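The chain below stands alone and is given in structure tokens; this is the form predicted on its own.
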Amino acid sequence: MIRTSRRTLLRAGAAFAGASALGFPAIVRAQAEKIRIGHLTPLTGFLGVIGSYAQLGVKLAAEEINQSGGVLGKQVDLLSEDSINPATAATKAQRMLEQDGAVVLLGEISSASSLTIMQVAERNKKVFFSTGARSDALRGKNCNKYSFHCDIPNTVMVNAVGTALSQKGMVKGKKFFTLTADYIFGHDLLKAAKAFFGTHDANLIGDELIAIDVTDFSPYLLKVRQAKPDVVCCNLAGNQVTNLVKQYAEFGLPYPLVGFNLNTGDAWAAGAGNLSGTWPTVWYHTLNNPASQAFVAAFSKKYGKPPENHAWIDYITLKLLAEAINTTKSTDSNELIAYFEKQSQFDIGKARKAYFRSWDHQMVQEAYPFTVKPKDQMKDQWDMLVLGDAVPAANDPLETIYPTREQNPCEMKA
């Protein structure tokens, strides 16, 4: 029996080491054939809603780009996964670049799970565009040479649903309440948040930070109607959005609800008659523009319903990364970093081209505020919002609404 064993145990080593001979390079050659790209978004949990939209906006683009030749002639193998949550994230992240050979990374929502794959990028010297983040910290004393921001972040949503509202006579003098997500996110947007009110003459009355699992606002929502506020503000994010929306609705407040976040599946999910309010967005599937509407159609042919913000922005961001590593011929992280420390202006389905700062790395364009639509114009569960002017005007520079260096100073290691 133990020499039997012995001789099996030979035989079936010799034959793996005869099979790795001849099938490990052909897996290598096969990898080398194509360029891998990782995918981090959140599918599962209060961001898995929209995390859902960006995933299938990155697998659109990589189809189209592969079905365009590729990226420098190679087809484009994407890595897509449930991120969870920042330490799942992190350990996805090394993953993919450590074992599945992943030349650059890009998604996440998340702005927690966004700052542990930035350490990820920067411990492996590895691009991350990180797509859906909005903490303003994560571009400022987080930020690192390896991370690319791709949202607008906090301080831009605060301004421009901000400018709207003053335009509306709703800031000057008035009392907000804000309800702010415990985390490092709604802490970043309340912090934006407190700076514009104090610049506005506005006076916030009152805050409640709240746990991420809570789905029951019942107590804060008695506070608010205590503390009897002009304005009622939501700093929340995912779908605690969503649950708030239908239950101030249910308590009947008199006070107007707006808010300094909100992605549009969350809105949708609100359901009609009760989201009302100004509220701010980076993009939304009405905007007309040509090449804003080619990508719509894509997506509602491919999927069977108009895309969400977050689809938009995974999908042109491996538009623009591909336009990258195709003029550069390169994947190379230095490479590719310089070239996008020039500034290079990418055409991102707006009426301004977007390019990102050389110093802190984040996306410079537009940016709007939104209304609701009553629910009696709607011409479907999609057909709910309505678009603002784009901000800024026209004729002011687009920094003029993001962060500046005294704001959230960034100081990359080279």
The other form holds:
Amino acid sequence: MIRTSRRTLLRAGAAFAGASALGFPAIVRAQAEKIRIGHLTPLTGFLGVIGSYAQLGVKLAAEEINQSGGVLGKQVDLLSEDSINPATAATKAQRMLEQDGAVVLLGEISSASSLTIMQVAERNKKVFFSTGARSDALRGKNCNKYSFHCDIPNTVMVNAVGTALSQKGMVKGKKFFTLTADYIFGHDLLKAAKAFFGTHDANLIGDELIAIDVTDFSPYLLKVRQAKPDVVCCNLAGNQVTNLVKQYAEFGLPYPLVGFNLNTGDAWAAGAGNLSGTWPTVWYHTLNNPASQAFVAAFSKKYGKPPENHAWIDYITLKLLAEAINTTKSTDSNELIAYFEKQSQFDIGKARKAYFRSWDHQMVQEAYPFTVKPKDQMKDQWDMLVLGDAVPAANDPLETIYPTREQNPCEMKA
Amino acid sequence: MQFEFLLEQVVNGLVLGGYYLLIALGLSLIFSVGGIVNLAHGAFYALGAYVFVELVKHLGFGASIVISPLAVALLGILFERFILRRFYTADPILSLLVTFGLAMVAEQAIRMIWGAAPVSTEIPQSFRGSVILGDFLFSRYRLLILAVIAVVLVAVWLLLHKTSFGRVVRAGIQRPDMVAALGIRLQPYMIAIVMLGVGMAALGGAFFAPITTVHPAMGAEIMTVAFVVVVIGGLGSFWGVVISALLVGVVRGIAIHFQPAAGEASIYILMFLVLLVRPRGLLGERIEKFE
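Next, report the structure of the form predicted in complex with its partner chain; the form predicted on its own has already been given.
Full complex below, order starting with the chain above.
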């Protein structure tokens, strides 16, 4: 008979404990007998960097909600995990709803993973807030009754930057070369960009679809130079953006670089002195608004760094969800959907309140173009961006920059 | 014009290949001499980048690019002494597992020390921008990298082929038993090889820190390409790895020129074809102990 000595057992135990501590820091689990909410976001891979901000944001929201008495008198039990990839995201979403008893799901940045979670939500008849995914298709042809979309969609990002570029005379009659992330989000963004170029007399003279794991962009930069465009436009995502921005600065090509997608986290990763151009964003931590500044202060105090836009959007989503549950006094999917479809307004820390549009479940809110601060004017490494005026302008209806019913093929099944 | 564009991609691919070479050469040497597939090699690449980013804030570019690989090479001594040494004669699957585990521990350690968010640094002002030589556009910074790689390569070749150290190492690859019979201990040589190997990986990391995302998982990212290079080049051959690295860089560039969607797949197709024709890799030698 093989005998395992105590010593070996002890060592094995210690090793296991050590491995668990190291290997699974991302899983946040609290006790049962509470209202359980499932959160999925990429913590690894090319979106892992911004996903970890999202997790910090949602954890802070849960903490604040619990400190102020929770929802319906119960504490929120937040289950937050790495979504990894579309297939795993769906499996985990299913498990959270079926086995862990989550009453609602939120999170995600990858449009591909968000799509699979949306399908799980619909099958299980549970509400899912897709917080950070931007593909138009999710709130368009793939929309469903149980899914709500918090971030600005691709069309809005294109409109926000496009309008700013138009004002600088950088669109009409200009030759554009685009670099596009080769997955649903990038394809969708390119489609929105093409529509914008079409209506604004710009020419698209070249486009490259780039795999999400590409880290060296030099061959593509050579192709850009060969094409001699007027403007280079980045439709990439996550680490791709950082790598492109750094290598674009390295090669020092003479064409201005702009982009229809950038997260503050990508800008910070690129570092001062590398980034230039005009980009869109949904939120930035210097936004002058009391609610936003309170969030920035709480986040910075807890984590020692300012929040990124995904931290903010996951934070406000859990907050408005708690508000909805408290108001409707229910976690029932149909009651929540009915409440949001009434276009109830929420303070999200911006000048104007936001609401979910009843017919496509898109959160309608302000967006901003931004440019990059000169390095010598930055207060610290986070103070990189200069926010432009909110779009749409204060006297235009918020929905002006969102796709209209004619443009958006969303048909929600009852 | 079309031909010039293609040529430009080829030349650019050579530069990139040189960079792959820095990582792959050490991987190949450690395997050839010690018989260990070092899955933790990427971790030293990542460490090189992180240490560089820390140092550059205080010491400037020149000193940091030298000190960072040296510091990581010193870490290589510990790596060899406390981990690798136990596995030279053990079942290779064990060294595979232990270095795989170490890679994960290292990645997580980086995450705990520097955080999950990337850290950033930039190219020194004097190496920014590009130069046009003939009809070709070169990034100044990559030309600098290429020059340093050339120097490193020549130095490693001289070390392996023109010194008594190199003779022992090369003999140790083929017939470790004979080397032992002659009364030469391979252990100290192995320490030197590991230091050299991980130091080169760290140099690659340091050089690429200003132009790529410096994040905890960057080590895992580079490992796939490094393995492809080693497999195509063949084990035990210095020139095999050199040719393979350059080939991988060039093939990727050409693929992106003609068929961008196949860019990333092209190097695996290349590996597949090479293995089909030459299972030992381009210049791979028959190594008794691995057969």
